[in-house]
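First, one chain by itself: the form predicted alone, in structure tokens.
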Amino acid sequence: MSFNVSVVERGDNYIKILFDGVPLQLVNAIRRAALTEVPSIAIADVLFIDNTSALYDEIIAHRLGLIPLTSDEALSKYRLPEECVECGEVEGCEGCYTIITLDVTAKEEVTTVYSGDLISQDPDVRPVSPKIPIVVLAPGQRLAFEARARLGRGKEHIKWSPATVANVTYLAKVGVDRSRCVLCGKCVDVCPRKVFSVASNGIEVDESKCILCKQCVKVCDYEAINLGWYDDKYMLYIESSGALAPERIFLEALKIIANKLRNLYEEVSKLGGYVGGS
């Protein structure tokens, strides 16, 4: 079986990955993992020394929790709780967390706390922005914590999913009828993803931008487009939060399933007593 994987597109916090001939079932498999099984770091617990803001604890201890961290250097600098040998919690040792801090006290003037104002023992784990707002402090109002980030999955809580979505789309097939376009362009005009262009030889398309919306259909007076999608073509689109780049999502996905495979095979040889060939 022949298949082929490009990138088609690559933005600063996203990705879109084309598979041919891959099956689909494979793809939303990889699709699955990066929402609930690449890890990234996250604060889990805060110890609040002070708080004399408007808001409770539980709501400030939420809002930092889905404040994206950093992750690239965790990953190999952390390790999960499950995988933890030496305490089993992350209570336990500091190979499991890092410590980020915070005491901000609002003196004459309402103050805005944000996120770049945490501060972190690790370098590598910080707030992938520094604007994210937390609380706003009225004049002679304190927060101050101690919050522990560890590394976790997206199947645990969203806050540690490194993708902010991710979805699987059939590659639409566009067709014109050459014979029909009297290239009006009307169809340029109305496409909100600027599929279409006019060239010298005729009207060009860019397939993987389409949605499949229909808008270029409805306006042709011609009838010369068609639309529909390859059975065998799929768009694989990641976008992050910022807590690690889209291709590191998609290569941490791939290796989960391949050792989920590499698991499930191992343990069904077991069972029969046979080992196949690689």
The other form holds:
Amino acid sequence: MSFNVSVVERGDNYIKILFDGVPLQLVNAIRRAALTEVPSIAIADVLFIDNTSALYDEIIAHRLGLIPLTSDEALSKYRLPEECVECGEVEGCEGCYTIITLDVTAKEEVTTVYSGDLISQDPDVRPVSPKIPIVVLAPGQRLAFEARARLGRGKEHIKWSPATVANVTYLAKVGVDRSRCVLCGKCVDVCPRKVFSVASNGIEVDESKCILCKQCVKVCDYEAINLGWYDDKYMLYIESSGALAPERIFLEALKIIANKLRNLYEEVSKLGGYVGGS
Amino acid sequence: MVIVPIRCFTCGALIADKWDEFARRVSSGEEPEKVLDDLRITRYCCRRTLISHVDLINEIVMYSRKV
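What would the structure be for the form predicted in complex with its partner chain, given that what you showed me was the form predicted alone?
Now the complete complex, all chains and molecules, led by this one.
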């Protein structure tokens, strides 16, 4: 099998990877693993010491959980959620939790508590942005808590998913039949992505912009436009919440899939004589 | 909403950290469309979450429980 994988675009929080010759099922497995299997760290339990703010404990705990925490170092430092199942109630379970605390009292004026006020025991685990508002305190109100952050996976709760968006798209194949086209220009006007343009030798096409909406096919009176997609060419788009770098999410997803296959192979191998090969 | 959502309801992207700048610039008269573009909030799900948000917590915070 010959295939080609290339990074088409890398933004500050996303990556676009083009797969040529890789089956859709495999690309989709990577996508799903990026969303639900790749671990990251997030606040899991909150012990409130004092909360006289306008919001209930539960709302604040929920907001805290959703704050993405930097997980690049945490992935190797902390134990995986499966190894920490018993640690829920146990104190001092080594390598499962890190403690994040906060204690803010509003003095004379209304104060917004930001994620930057969180004090993390582990300097490698911190909010990706210090500017996330957690709650607003009126004068005299106090918010104090001790929170425990641990590794988790997106399939347990989406707050643990390091990827916010992960999708696979087909690559559009746009063909204009020159023998039918009369250069009426209707497709040029109707296309929302400006795929078509009129050139001296006919309609010019920029396939990479196409989103397969088929407006051009509908508007063409001469059935001159053929719309389809390339077989075995797929674009994977992964956007990170900031917890992990997008390429790291991609690589971790691949590792997880490889591990699962290895485990499956080992289990199947135990069946002995029924399965051949090495 | 009482307070700005941490993440977009639909896609889960972090948006709360951009709220303060968005609110400040829009209230000083800038076009919301331009501010959202500047903040690189590109999807319409995230854009509507910020555009439609009314920060009620500043209205109610003084009337909350007695301390």
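C-alpha atoms forming the largest set that superposes within 1.5 Å between two forms make up the rigid core. If you're wondering where the values come from, they're calculated on a predicted model, not measured in any experiment. Positions refer to the first chain, counted from 1.
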Core-aligned, is the CA shift for K194 between the two forms 2 angstroms or more?
-> yes
Can we say the CA of F48 moves by at least 2 Å between the two forms when the core is superposed?
-> no
